[in-house]
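As a starting point, one isolated chain is supplied in structure tokens, in the form predicted alone.
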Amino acid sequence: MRIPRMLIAPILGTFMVTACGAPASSPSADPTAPSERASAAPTASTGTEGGTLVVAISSDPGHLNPAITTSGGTHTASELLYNGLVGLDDALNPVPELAESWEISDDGRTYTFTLRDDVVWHDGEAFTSEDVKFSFEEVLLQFHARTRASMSSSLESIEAPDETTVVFNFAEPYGPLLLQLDVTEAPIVAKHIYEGTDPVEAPANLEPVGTGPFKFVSYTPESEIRFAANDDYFRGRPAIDEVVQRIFPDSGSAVIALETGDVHWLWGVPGPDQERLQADDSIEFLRTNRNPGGANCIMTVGFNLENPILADVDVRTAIAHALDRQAFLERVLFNEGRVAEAPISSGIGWAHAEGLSLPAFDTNASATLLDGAGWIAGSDGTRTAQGVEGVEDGTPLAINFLHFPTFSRYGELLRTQLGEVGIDVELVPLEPPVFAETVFTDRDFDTNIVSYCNGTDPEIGVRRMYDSAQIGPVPFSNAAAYSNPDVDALFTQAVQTIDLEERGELYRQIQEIVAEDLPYFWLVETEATRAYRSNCSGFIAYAQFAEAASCATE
């Protein structure tokens, strides 16, 4: 295998350091539980082969095409079906997957990938470089919010000179590429399946064909999804015969199913249940800040800046002052994570800005700002408009808050806290596909909450939130419709900057500006606890989590 030239440090998104590096910082693991399993590629487990693995998922994904969305629900349900050009091990080092090797030009502008020649799609068709070219040009760069935001302005062309070679050509040196080619950031789809169709509406989204370790069998909406082992998988047939993903909207029911053995794997465990499950010898844990939908995630309140009420930065700042982030950490996450202190996650340590002056919890400051903005409290505490631009006098200060059903606790606490300063909040729970259309296509909302995963480089998961070019009907892009030419220019400058320290300073400038403009408010950085039956082994905490898993008879 050709070794990548030691030019670009993909973990840090800079040059002249090393081709594979560890992230600048990572969350500490609970000493009572194993962390993510590290490996260059999944290896076979020692458990008994065969059998069915039952997985609990929290919501119906709506479809099984992770290339057209960054929705965690869709990625959780579908990543076992697909592959990326490269994988990322637990230290975020790029490792071969569909590409067996790669080379990077001395100027950092050209990446040449040599593909495996033994990969076939689940329908028996051969995988080729044309599939990669098509996946990026016609699907990922159009519909995957993080890929679109980060690569579309820098990528000049993709070439497929032969069936096993793909060349990415960039206009300027581009550091983050190897970190955004795994199955979460860039799942490869089949050209012969999607060509000539609308990728968003294609029937294949409900009957998918991939290259991954498991093949699609059936999808019963609101009930279950079934996969079978891929006998022709290029890494070898998985030990598990079948994966059944059952939808449990109620997390308590999923925990009970794990305890009784009716479920073998949970993607998340509610905080109140963790202590009890830790005492159960039949259950094991994995802790991680990586999810099928992305890494380094921040639960983020988004404001619709096209709404005349929320167009006023003083109102947005008042809302931020009314929100007690520590309470969200304690009451919603049960201290599984940390209070967000900047727009970029602390998991990207070199780009994370410390010491920013985000609005602190202060209901008096909130009330003062609302009064000054023309939202005057009556004797009953209800606030109404008096001289607010674009709002009729006497209009009550009432906003809606859109959220996934699984985020209902965030909504309940937010409504309570904003009620303390006279803001009436209507909670609107929506399943992920409906949420995405309502927020990003119809723009029919006042506020919402999104788990914005920052990824491993700000270019991957942060730019999409603030770049004005990302305002539009792409799910989980610029929900606020935020536009600031200075911020746009700084993002462009940052991705073209070689020196890591200089690049970090540019991201600090971005964070200082958006912390003042406040198109969003950043509540908490999340971590996750996976739980599984102890008779099973070989899991990893993300992506193709069950590729090398097996379960012995209990």
The other form holds:
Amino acid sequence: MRIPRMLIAPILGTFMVTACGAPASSPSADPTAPSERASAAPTASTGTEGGTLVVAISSDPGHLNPAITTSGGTHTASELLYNGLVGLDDALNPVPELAESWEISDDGRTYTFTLRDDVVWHDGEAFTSEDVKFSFEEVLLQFHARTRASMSSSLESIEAPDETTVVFNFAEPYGPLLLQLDVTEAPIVAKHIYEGTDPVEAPANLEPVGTGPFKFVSYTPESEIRFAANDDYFRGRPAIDEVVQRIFPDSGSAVIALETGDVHWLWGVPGPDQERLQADDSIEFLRTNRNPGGANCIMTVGFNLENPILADVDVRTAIAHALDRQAFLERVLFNEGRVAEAPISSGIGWAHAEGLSLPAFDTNASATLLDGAGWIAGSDGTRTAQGVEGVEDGTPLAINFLHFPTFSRYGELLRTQLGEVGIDVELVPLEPPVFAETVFTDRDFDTNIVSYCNGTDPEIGVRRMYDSAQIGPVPFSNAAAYSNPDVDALFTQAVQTIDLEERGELYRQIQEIVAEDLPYFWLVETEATRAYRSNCSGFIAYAQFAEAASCATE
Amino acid sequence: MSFRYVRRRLLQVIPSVVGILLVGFLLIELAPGDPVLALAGESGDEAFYADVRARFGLDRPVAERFATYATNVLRGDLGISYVQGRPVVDIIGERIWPTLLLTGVALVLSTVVGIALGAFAATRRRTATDVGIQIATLTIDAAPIFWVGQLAILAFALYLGVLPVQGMSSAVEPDGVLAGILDLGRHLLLPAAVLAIGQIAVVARMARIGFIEELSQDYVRTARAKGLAEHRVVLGHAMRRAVIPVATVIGGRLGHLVSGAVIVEIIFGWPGLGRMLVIAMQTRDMPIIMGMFLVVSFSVIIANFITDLSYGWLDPRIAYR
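Right, the form predicted alone is done; let's see the coordinates for the form predicted together with its partner chain.
Below, the chain from earlier opens the complete complex, with every other chain and molecule after it.
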């Protein structure tokens, strides 16, 4: 799959496949500190420098050019090789990376970046502003689906007046830019490598040249990718000499390899295996809501508002009341995540609305609402329509629920819980490409579940769910077919506002409206657990994760 | 076996290949799921989809695309992967050798061990040994391969720690050619054994029946009457005809050489074609799926051809005209 950036899907998926036992009790990693660094920079006491770090990845990336794809597989395997203009720290604050500083004009339409002058590509060529201009114009805005979708309509031009200056000019004020420039959203590739080639078919995609902490050494398809420390890295040579990313298609085998010490770092651990690993002193964990394929994902139930049953907000609210989201967290996610408290993820702190009241788990309230909406329970508990607008009297209250096969445990639990209040649910598992076509092109569904990743800015991954302009065949856009002119206007205003606090207030207003309208119901925020051998330290959970890592001999 | 027979059989391959091309293309065409949506992932816009469609020629009518594809295949060009942006011939070429190595070793292993077990059981018919072998092979045949694979990993890699969990080579490259071959052998042992084990059961059962049948024939009684040692009777006289049913079974499986190892490849992270095919199906990477379809179909045709020819060699009374 261009594991269609449901990066969360492969990770969750493997968990689900193996997760057929009883619910496990809570893993011990502290959920209140989702993305804390494992430890700060490596200290002298961590032992010998150098050595080889073996990393397990779940699938062959196909190629190693993160600028032409949003695929989680490619990004996982290649982000060590590259850099973005700016990085994002754990709290999603922009921090200098290839750009050492930036200025935003008062009207919010012009961003001027000053680049570092000490960066060289892995082949020895100097990195300049021309590389940035080329990367955006010829590669990112053409082929990186998220960057293209979010930026291309508002960006007017990119200028490179001198070697260390890049200027982005927008037609309107543009707020989110700094949150869209990290190595996941906008990796910078070399102009001298890609100029005159078709970036999608360029040979360099298999022999990449980047600026990142590690250099490419070799790529054996379906087997492994080898990297060596970049001696000339602008933030200093990494402590580790060599990184080997090995492909472990089976997550169970990857866990065993971590236990035996053949592998030092796993991107995800199946829920059922976590408890066992917790007991192992030689393994440490790192929780995060950021992944190379997308950040801040919320498992979201979508209602088809064009369906006469679901067009009634009381029915949607009744469904929300009937869902025990804590049970989803415990039984499906093995506590890897948290119950969603707002339409925007808590991972985007400044935009996440605190204290919003979403419908709580209350089957009585649910039943009362359904009665009031004209769905009357018969003696056997099934509900039928009596005087519901657009629905023939006597129609049973039955809806279908479309999901990826990997999300089948969500479906099973939802079906059980809605059955309690007399709603009959038919589960329809569909492979991702078929799901996308059925839901977004054909619009042939009642309800569904999607892992909507909010990204690092609501403009990247939230707007598409609610914007009435995004109803249509684009996958993972506005599945509900929700249309509210006030919300559309607020999103436009938010993107044109530069001040983060003001933007946050606009997003709060949006969340208050959609929490009332309930075109979706937000179940759980998912997190991933990285696991690594405890003789290693200094990792971060995302991007160039091993840049500051080191391993002592075991 | 005459030259005319071989030529006629080879000519029959041509309509088969054309049929395979057409059926394969239409099957994939009719399957739901749009490769462009899969490629775009979670975001994109309509203009982006149109660009991608045009890039891969997906905006052309089906008939035109089939004609183009068929012409290219005749030239040895299987197209460009939608996801990887590289020629399918290269992609399959890189991954076919590990698969052939794995399945080839498993085939040899299962044939030798299976025939030996079958002969052993047949010559001890209705003894405890015979019944024991039969029960054991039936049990193994019934065990799902992914379960056997996981058990093997747990036993040999995690608890005994003698064999690697995954892959075809160690993360730290061994020094020297000999060390490299030994390293490969260590990695090959578990997956090849797990892949062979189900096959061994089938081959052993077929061989047992074959030997029992042959050992009751007149020519065997004659050989025994001549005073030949029993092992020469069994191996020298009865074996060639006894393994004809085995050849049929193996021939049927030969075609699966390329595709049959999918599960084993995934469990053991073996860098072959199986895993690639699964991913290509999920992303609707049609050129790769079609390429695999052709490779597998073609190997089935060739395998059947070789099996037919082998009958004549195993039993000269069988002649083709």
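Numbering follows the first chain given and starts at 1. Just so you know, these numbers come straight off a predicted model, no measurement behind them.
Colleague: Could you find the option in 421, 147, 352, 294 that lands on the hinge when one rigid part rotates against the other between the two forms?
Modeller: Where the rigid parts turn against each other between the two forms, we find 294.
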